[in-house]
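Single chain ahead, written as structure tokens, the form predicted on its own.
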Amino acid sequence: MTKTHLPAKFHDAVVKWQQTFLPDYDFLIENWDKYFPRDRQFELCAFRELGICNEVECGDAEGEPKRTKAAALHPEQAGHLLGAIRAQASTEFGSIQQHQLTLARAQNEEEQFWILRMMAEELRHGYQMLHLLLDDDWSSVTDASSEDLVEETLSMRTGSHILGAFNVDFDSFVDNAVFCALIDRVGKYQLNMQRVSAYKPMAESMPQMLREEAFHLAAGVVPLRRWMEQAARELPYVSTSDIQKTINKWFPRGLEMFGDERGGGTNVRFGLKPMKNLEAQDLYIEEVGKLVRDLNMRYIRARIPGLDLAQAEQVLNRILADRGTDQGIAWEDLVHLPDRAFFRRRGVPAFELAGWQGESFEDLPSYLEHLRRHLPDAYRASRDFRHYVEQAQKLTGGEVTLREAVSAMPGLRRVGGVCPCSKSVRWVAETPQSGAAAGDSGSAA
């Protein structure tokens, strides 16, 4: 493996962005050695893998050897790259951005810890990005210069992030474990498809990346697993109601990140990614299922000390077979996948009237009333549920089509020349365009 730092002038943006933005940074690494002490010390830099494989492993192309400047792309290929690219900076810049809102609300130090860690990693995602835009000429698909480049990247808010996952304010600790929990298991999926790659630059990157997502996601996954017991042992920290509506408000998101159910055919042709969209779809709904029934298991045998292994696996089939009570448990105690189309905005199911569990409701006020009792409070008083309520009823009074709908959602973008990371940069609305895509471009971090 190889370590490549950025040239100074761009090293010194992004340590000028950590220092805005995760300001927490050097007590991190103070502090190093007393959470972490079997892992490496945290480096801010970029790694690339040596010894992955030479050849194209998908698409038109496969068989032949990776390219390893982006001018031996075709133009079409390497403008889909370009925007991979930039769409996955923009992403983990993004999540540290949400996740710094609420990180000192954490009850527990440790947890407050594993997620500063996964920011601060985060932080170097996001830099290994950099690296792949400064490294090469991408001048044949892009009129930015590398500086544009970079300080497009850097100077995104919460707001104007290229993913609309990456536009949601976080309203307490339980955002930052369950996004850890269902949006770093997104990236997880988008990092192991880039791994194959026909951009070599692109796929040597994805291996260390994804060392470090695996962590990601246990920040997100064990803190669940101790609020699911707790909550069967009836403490009254968070409970499983709670956790269920930030599933809620998250697993929308999460399923959007893969792009339109309908695409992705593209990417795979390329050589950039081999699978398509809605195949990388029903595999990730299929793993969050399993980690759904992880806690239900974890919660029941917290509930019930005496059962075992598979006699919780047969109270859990009982509940859930007829969404009734056994020993106790009933079906609401548990937390449950919530329905594909469920308060989708993009993609085949956007702005579908579809419940959490499938139901279907014949009018708006009625769907408006189900998300009310199904989403967390503080979300609902947030900017991106007001435009979601605001499209979806001028959708239903036919003030715009579909296509407008899901063009207008939340977007900003950055007017007038300033340096990276400076707090005077001006936003304006983004002006809808009829002919916008009508689903993400499917990166994550």
Contents of the next structure:
Amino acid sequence: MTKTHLPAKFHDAVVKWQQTFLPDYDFLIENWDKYFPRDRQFELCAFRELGICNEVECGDAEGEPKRTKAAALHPEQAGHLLGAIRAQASTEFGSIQQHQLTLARAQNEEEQFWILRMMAEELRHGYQMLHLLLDDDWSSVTDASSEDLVEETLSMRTGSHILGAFNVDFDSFVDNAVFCALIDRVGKYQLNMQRVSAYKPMAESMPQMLREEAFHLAAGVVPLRRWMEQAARELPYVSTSDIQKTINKWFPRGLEMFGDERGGGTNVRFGLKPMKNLEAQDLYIEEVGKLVRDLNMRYIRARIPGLDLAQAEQVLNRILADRGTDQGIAWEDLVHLPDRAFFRRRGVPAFELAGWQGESFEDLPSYLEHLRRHLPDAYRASRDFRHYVEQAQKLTGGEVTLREAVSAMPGLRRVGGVCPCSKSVRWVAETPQSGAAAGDSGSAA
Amino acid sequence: MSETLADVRIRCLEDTDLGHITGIDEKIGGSYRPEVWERRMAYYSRRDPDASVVAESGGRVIGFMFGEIRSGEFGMEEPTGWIEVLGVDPDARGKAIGRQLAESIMDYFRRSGATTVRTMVDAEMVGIERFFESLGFEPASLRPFVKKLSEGA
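For the form predicted in complex with its partner chain instead of the form predicted on its own, what are the coordinates?
So here's everything in the complex, that chain up top.
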């Protein structure tokens, strides 16, 4: 594995961004050994894996050498790739802004530190994507300078990020956990697919990011399991209903991160990903289903400690089969996977009136009442939810077409919220600041 | 000679495997210890998730093996792959699950630059000792020493 730093002025820009949006970074580093003894100390740098496959692994150019420069790609292929790198960078920096909102509300210090470490690693992942932008010449597919590409990414805020899931505010620490468990899981799929990218620098960037992503999932799933057990013991903290509503908030956004269910073929043809959107989305749904089952098993075993594994599985299977009550545990006491069409604003089921368990609604008011009951209270007070409701009303009233309603959502915005030419806030300083990193040191990690 | 299962897939450890791994441990030891396995899985997944693998058959995890590469310990400077945790569902024993797990993890160690693979086995666990011997492991000169730290000692 090789280790690289960005040229000094860009490295400094990321550090400046970190000081603004990740102010607890120094606290994390100072206390690293308390929670992560023996783990390698975090470092803000880009890693590239050595020894990955040299040949294109899927698509029209399968078997040909992987491209090491954007100029060697077909212009359309390079355009797709640049879009993917910018979107990936946006998600990495965006998630930090979201987590920071509620990080301090964690009840448990260990869980808080896990999230903090995860935020630092997301910063490194964003840094990794900037490294891809800066380490190559993209002038064949964009007029933006290197400075502007970085500036655009660092200028995005919750509400102006490229993907919808990163434009939704967190309201409590339950969001931190569910986001890691569901949205980072989509990230894992994207990174896994990009591991085979025909663009070698992208493929080389993925292995270390994937290693770190595995811990990010744990940072979400472990608190969820603990809350399920606490709920089963009737402790008054996070209820299964709280968890369910938060799953309902994030799961639809996670599904939309895969892109439209009818698409993805171009990326496969270009050798940038091995799966179309629907294939990857199906696997994701199956995996989240396993997670939900695991959470329910933890609940049942905490609620009835006398059951062994096989007995607990039988109880869960009976409850799920008839949606009834077994040994005092009701279907409503557990958590469930929402329907894939529920509360969607993009893709095939966009703005369908599909309930969280797949039920259909005749009219919008009934559907909005359903959403009121199945989404978190704080989320329904958000700008994001209001935007959804307004578009749904306009669509029903014939004021906008479905295409317009979909396009109007923040998730389809394609540029940063702050114009790159704005001088109001500049992350990339023209003059390098003190303490600049060594540019492109290329040392072995 | 052991028979093999046809549909076994060896893959990296995932967070959603916890329930099955806890279940295997429960079948072996009789205790339900989700917190213990949760901590172990979190530890190994943040150290090096590629160095921990599971065997899956019919949608269920039937075996697992956790490890990592370390160097500089006990005067051994060379990158060394350590196999530290192993479990196979009692219902799936005798089907070469452990061997497939070990071959997968050792292949990863080799590709990652490790030149040696090590493990430690309780002398009373004769079956485990035989298992590692069947994989080519030999007793090493490095011996564990232990001392109880009681009050006033």
